[in-house]
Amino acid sequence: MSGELSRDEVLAFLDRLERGELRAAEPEGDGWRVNPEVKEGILRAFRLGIDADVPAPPFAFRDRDTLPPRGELPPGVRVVPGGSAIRRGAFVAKGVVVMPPAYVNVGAYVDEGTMIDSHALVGSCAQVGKRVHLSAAAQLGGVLEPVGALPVVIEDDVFAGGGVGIYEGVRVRSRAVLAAGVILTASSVIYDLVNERELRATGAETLTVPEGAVVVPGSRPAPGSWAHVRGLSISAAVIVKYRDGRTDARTALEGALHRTG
């Protein structure tokens, strides 16, 4: 369908997805729906695009004259001087914060009152939800294609530590913390310690850190008698407790680096 989008339809369709009518997932029941078309009309921004020049002097930029960095700010937004850029085609809510150097893709969904740190990513249609905090360095990766797959899903006041990379659609559910250097792609598996299980993707279900999970790098035995007598481990995920008050006050925030009013 949006295959055949004209350009001002290409451009019509980046402007709403700049004011969060249309989003590449969204919360459907107590799961996430993608919106293929979405995805799609992205595609079809960079095919019909040209590289052209893009004005930012002194630097000199070039790229598809269909998604350029945004031109204005969106009301309420503070982005510090210093090399961000929030791409056309990309969302963000009022009272977010993104400090330099950060960059947030197309399709992406950041809702209001995020925290982005600097060198943060949050990658193409990456769904980000109120007052999420991404610390330095923390990448969401982007998942455009295949058009069908979940994007990563960021849900409400997930704190996401220093380095920390969540990728291939996998879901962070609210309160989540994840500590400096958690790395998840689909084929993470996460040990919950508190209730003893172990958390994977199905074909079915992308892999879900539950609600409130306070998650740690870990690692595990790698299989094998020719890997024990090395000594040798593999990283795993490890939950090691749920969401408490000692948690919330070592993940809170300085309420004056949050303002953008």
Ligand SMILES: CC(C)(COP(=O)(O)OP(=O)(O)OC[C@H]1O[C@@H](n2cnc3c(N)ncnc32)[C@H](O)[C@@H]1OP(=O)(O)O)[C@@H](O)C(=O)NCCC(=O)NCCS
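Show the form predicted alone, please, because up to now only the form predicted in complex with the named molecule has appeared in this conversation.
Nothing else is written out below except the one chain.
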């Protein structure tokens, strides 16, 4: 996008996001391609808008008038009453269920058959695939700046347990299982016990959870003699197994926890 947009152009741009015609990022080959013009458009929508009261009895809200909660939802989307909101400019496909309270922010893309459970967040521009399960209090961080940064990506058939946090453009590949309490950021290290390797972000690649990986929260010794004497440790994400074609997410997770417990 070049130049400033008129109000009508911004609203048309948000309509295209809501129809899924534009995405902040989209799959390309074995990776993902960022569309910086989408984030630029969202930032312009913020700049163009003015603060205005949002009628939503019995609550009171004030936000940019260009980016209010969506008043109408696409056919086939179920949003259970109780404090949830889907913001203007977010795409939500048919078969998505949103349990209260939950929030889907501007620029997010949520594909068919996904469950967004209570207290879950789909942050700005986060990309969520088909049949994903975001359990209670799961948090997908949002990112608008820098505009070229990859947002959080959750691919098809991922299971994210309660309180999982995925931030700073981390990519979770299809069929991965994240146990409750796993937290991943761009600077995290994932310890793969199966393949005896450490997974990190590089200058060219974001931190990526491999396809079908079963990840649980673990710990590693804190560095230094002072920490060693006191038995201190640092939290760490650990891959304890990979799903095969016969195990669903819950079965894979229960088996992994049983063996590591």
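Heads up, when I say rigid core I mean the largest set of C-alphas that superpose within 1.5 Å between the two forms. Positions refer to the first chain, counted from 1. If you're wondering where the values come from, they're calculated on a predicted model, not measured in any experiment.
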{"query": "Flag for Arg19, CA shift 2 Å or larger between these two forms after aligning core", "finding": "no"}
